[in-house]
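Take a look at this single chain in structure tokens; it is the form predicted on its own.
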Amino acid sequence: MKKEEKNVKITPYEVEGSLSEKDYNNLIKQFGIQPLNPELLNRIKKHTKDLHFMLTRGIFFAHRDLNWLLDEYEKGNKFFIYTGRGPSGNTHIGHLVPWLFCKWLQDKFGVEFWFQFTDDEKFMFKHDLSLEEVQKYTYENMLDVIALGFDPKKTHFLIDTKHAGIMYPEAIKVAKKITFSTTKAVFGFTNETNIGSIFYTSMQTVPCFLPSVLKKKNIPCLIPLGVDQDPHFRITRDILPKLGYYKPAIIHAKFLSGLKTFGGKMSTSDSDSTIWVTDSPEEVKKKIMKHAFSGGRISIEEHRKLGGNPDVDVSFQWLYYFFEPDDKKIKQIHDDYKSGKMLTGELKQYLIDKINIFLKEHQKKRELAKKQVDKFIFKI
């Protein structure tokens, strides 16, 4: 087979093309971000005695003053965590992996947790939503954060358009900061973007430094994401030591493939490519069957005496970013897999077992959320 050449594009608005690991190392050279090797994973270790899987699998894959962050907590000076949605639809299974992670660092380091809906930055660019149909995501993602098990007394929602009384002074101040040639630069912006667009970096940069407003004293914030989102926060690590606050120390994730294209982006524009939290188990069993990338073999026959490529596998994927964290099953399954012994329709069900399995307890527990949603949102 002629090898295609690839291209892959990376903004905080557009992932285009499939990621292999020789991209995201080009990526941690590109963003200027540090891999995260086994002395830092040893040191978190210290304090949270395992490591959850996203670590030890390199799905969690980079970092930015991780080391500076831990110096701060062994000191006593305990961080928080802040990462975010824009709501602009429903939540599909992608949206969740640093979620979760966030939901482990809360419970490993007791740390409060912030989570920022920005339906001002949906709103202004996504024309083809309007205000209140934003909202209504807004609504409907935060029942899957609560879903998820957070701590309602150290967990904060912060909602751009309902919280704009305080954050709205603070935005102020990093936007006094940046000119228009920065975001120009970083993301592409040109004379035709609204202006709403080009102050949105300042809304998103408050949460970082939010609570150390509130306390009156210097927190360490640390923010998950996947890597795409990074740039939004070079920014302003380059504008806080201005204002007098620390730089955000960044751990920056890998991406969950949609179904149909091994490496890239799930994507809210092809459902088929995508699980949805609220997918019957029909539908996931219909889209997995139909639509997950295989690197089985072109028949049975061939598939038991070649075998098939786990590592090009989106249902083999899937199961190692999500839904098989223990390590010997994994093992197993790709070693099966690689060998011929588990047919790609085996690895598909086995996939689709785990998934409705999990959606399962998450609709169950979504549909609970809707009674505890005001004691997630942050009271001014």
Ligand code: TRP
Given for the second form:
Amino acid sequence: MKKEEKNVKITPYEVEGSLSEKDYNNLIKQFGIQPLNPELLNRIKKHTKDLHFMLTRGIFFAHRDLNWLLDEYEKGNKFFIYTGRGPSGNTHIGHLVPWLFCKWLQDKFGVEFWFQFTDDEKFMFKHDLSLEEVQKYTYENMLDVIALGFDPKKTHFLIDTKHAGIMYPEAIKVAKKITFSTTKAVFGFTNETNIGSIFYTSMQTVPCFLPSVLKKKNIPCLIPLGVDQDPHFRITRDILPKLGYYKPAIIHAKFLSGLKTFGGKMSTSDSDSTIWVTDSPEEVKKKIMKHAFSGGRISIEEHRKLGGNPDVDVSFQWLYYFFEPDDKKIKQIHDDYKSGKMLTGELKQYLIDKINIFLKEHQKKRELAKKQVDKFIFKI
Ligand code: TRP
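Having seen the form predicted on its own, the form predicted in complex with this ligand:
In what comes next, the whole complex appears, and the chain from above leads the way.
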């Protein structure tokens, strides 16, 4: 293996500190996933008319079986989308990246959206969390999903402990086909791992085919996810054909960087590295100004002379991934920062304003969401 082809350590339960572009390329090889190429983007565009910036900017960067999914769609076999959240804490900006993309998919393809809240998973994997705490976070996280504007008629929340009655009979069919040695190899489990954790991946598989069970016909499934979740679905994709269902198609996103180090996954345990969706404008300002890792120079003189480096600048990345969808504006910011015309303080202020405009609206919508929760929870 060449030096630059080092393996990246990444599973749903362990993500390496910092991921560079090279690491994402290595992950493509390591996971055996396909890069999202221009032909495929054009194929999507035929149906959607325009392309979401998360596709054109490579934030969604890889896939499994997307061509097959589009073949089926073109034959009139409409897919549904599925993603989820392990409610181990409040929602931060990083969580919203794949969810916002799901909203775009729902609008463009008019598809059903299934969202799983894995309270069982977080209870079993996080030693310090009680089931009550996890359920409180489930409720808080639901508000954030609803606030993004999904269509309540086409969006269905599954909460593992609440929907156990319909999920468990399907989960055991999956579990019967997974050996302990497979889960050890995929997730790094040991003899000390609690037995609930070992079973869990079968619960995450259920929403891939539950709609097919309910409708009594095979429906293709597309899963937008952060790339760390792919290992679960490698197991799923092995098993579902054996149960008579389609393998789910997948589209993989990169991680929005935490504030303190460029490329690191945003950590929920370090509040200074994260912007929570409930943060006040003052908190946003303080965190970005104080902690957002900068690709700027040490002095204004040097910055003006040599220019900054947007490629390692967390504020720039946050604009690129989420807060500045306008391609012309993002290019201008990139060029001005790189040439030294734009200073770090100005870049940060631009981001702070964008975040605060977004959060003001989001916080209003998540208040209104409190009255809508019941409409989103799946009823048989
Ligand atoms: N395991 C995921 C987490 O820890 C939650 C999840 C469940 C999920 N189903 C999913 C994520 C499907 C992506 C796609 O957050």
